[in-house]
Amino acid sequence: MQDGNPAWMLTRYEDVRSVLADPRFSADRLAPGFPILAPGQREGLSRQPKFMLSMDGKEHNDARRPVISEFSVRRVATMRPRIQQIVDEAIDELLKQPQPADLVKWIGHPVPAMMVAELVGAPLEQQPYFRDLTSRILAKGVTWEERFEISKTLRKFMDELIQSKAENPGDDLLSRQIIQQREEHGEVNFEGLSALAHLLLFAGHDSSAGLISLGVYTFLTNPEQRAAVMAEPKERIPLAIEEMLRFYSITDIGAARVALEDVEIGGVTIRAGEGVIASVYAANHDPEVFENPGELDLLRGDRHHVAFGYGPHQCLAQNLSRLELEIVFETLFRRIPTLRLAVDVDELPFKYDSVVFGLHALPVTW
């Protein structure tokens, strides 16, 4: 690990899915012995509201509760209309750019970043500003004090917006806690909201704008099994997005944990106080769960990968991550049939340096 501890790396799809359904096993990240996976992240977060990820138990289900509803399945189809504009404006963007066109710069960071803006209730002329901050946090060989210094400029962000949301409650998800608190509780946790703010904006950009690009890089590369997508969208882009998810697993950074007791996981024990890496890449490529798993298939359809995280911390936005893939690669391929790759796939710059994989720039014309 970054700080030299050593830390065990689970493989296999059963042992990821048993550590993290264990209770045994804390997502504490500043429990001692938990895994450094980038330099000051202790640092970091030692000097910031505790983020849901972080917590075990009852205070992790006493921060979960409230939110669950925002991201239900029912709730989310609510917001397809909304989702569908803001695509269809994205890609308007990019058919008035000369070609070639960057679609991670007008379609893969604008869409998320359009979405968190929504959900949280920031005022869109801001969106370039705190995602050049998420991409900048998350990337590989920052310093443990320019972490810490972007993470203090996104707190005085996301600090000002919930105080404006305080006195001027809107229609958002961060006015629709702050209304539920004070009928709850009277008052508002102001450094709890802090935290959830910035865990939407970790969770919900670069990831999602790491899928998109993904997802188009593999239908461009892929023409026959996009053809057999496109030919029946409704029913089979979800199993396409399924697929996607599970063959890249863009990041195993929410998997790791720290055993709190003595537990045997595939026969070893690992004593209390060890650091786990639960790889979810190397599950979702467990050839004892799925045939032929180096394979990229469209039209595979298994549903159990563990591409969301398993257990109480599985992702709460997946509904939502899953929707907007569906109407970007829905839209994207009717709207430009004829998009492809403008140069060699060997030219394209992958985020080899990100702890969110996906791609720097993926130049199209059409």
The other form holds:
Amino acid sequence: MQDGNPAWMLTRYEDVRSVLADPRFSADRLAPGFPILAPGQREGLSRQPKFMLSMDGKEHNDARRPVISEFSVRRVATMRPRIQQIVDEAIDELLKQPQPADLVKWIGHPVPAMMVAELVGAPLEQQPYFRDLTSRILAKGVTWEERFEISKTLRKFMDELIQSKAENPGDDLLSRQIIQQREEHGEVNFEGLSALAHLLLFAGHDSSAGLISLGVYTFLTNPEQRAAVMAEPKERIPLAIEEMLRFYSITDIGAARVALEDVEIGGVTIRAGEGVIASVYAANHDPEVFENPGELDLLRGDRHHVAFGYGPHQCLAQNLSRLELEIVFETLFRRIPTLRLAVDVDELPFKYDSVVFGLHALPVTW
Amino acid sequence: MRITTHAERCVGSGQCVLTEPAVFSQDDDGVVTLLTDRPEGPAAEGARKAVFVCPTRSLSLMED
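Counterpart to the form predicted alone, namely the form predicted in complex with the partner chain:
Below is the whole assembly, all chains and molecules, this chain first.
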């Protein structure tokens, strides 16, 4: 790992699932022995409010439980018209651009940014500003210093937003949390809400952007499979999305834990204090579980992959993410059936240099 | 086949509802509820898959 400490890597589907669901492994990113993936990770995390991702047991349950109703299957379905509007507006913008245009810049970044703006209830007039900041923080070519400055600006934006909602609650996720906290505890946990808003931003943005661009790339480079999917879009786009989630497993090394006691996994004893990385990519390509795992089959229809993780930390907003992808793919190929790549496949800048896989750019024409 | 839920473990991922909407639902808090505890036919097959995909093992299944 970055700090020189070794960590175990789990590659079997069963082992990955069992560790991620096992309370004897902690998700606390500041616990001694937790695998350090990025330089400065520990220093950065120690200076900000604790994310839900880093909590265990009751603490995690208490933080997650008030929010889960926001992402229930029923609640997410009610967001469809607004997501459709966001996607349509982004495609309108794309169509105004000179060709070739970068799909990552015009769809991949702005759609998830607008989704987060919608979730946190950013006022309409501030949404372009928010979208610009969140898109810039992820773009390639941004220096560390610039990223740090954007991050500070975003934090200020979110903190002011939460403050204004505490004074004047609206109809959005943050306002509902504020109202609920006042009813239950008589006060508002500003630090916790700030951590939640940032989690929604960082968990919901890069990963969605990655899958939007990889998904469009996949449809463009597999015309026969695309034709089969688009022949029955309502039934088959959701299947295609599950297969893309499995095949790319874009947040491969995100599922890290540290053992709290000695635990035997797959015949090996992992000692207390040792770090573990559960490779969701390897698990999703385990030939014991998925037939011909290296083959991309958009009609495969398996949805027991672990691309969203497993256990109590399994992605909170996964159903929103599925709906967002579904609407993007359906609308994009319905509105621009002549969409095609503007460069050779081997010229595409895949994000081999990032912890979340995707594309830095996807030049398209139509 | 009989399905039982352990609501205290549920984290509301909704995987059961997506896998077998004829058997599983979510209440206003996003926590799993059952539409039937004795699914039959294709719904029984779907329920079996849902028990497998649940990330927190909040569902269990007893064969008759």
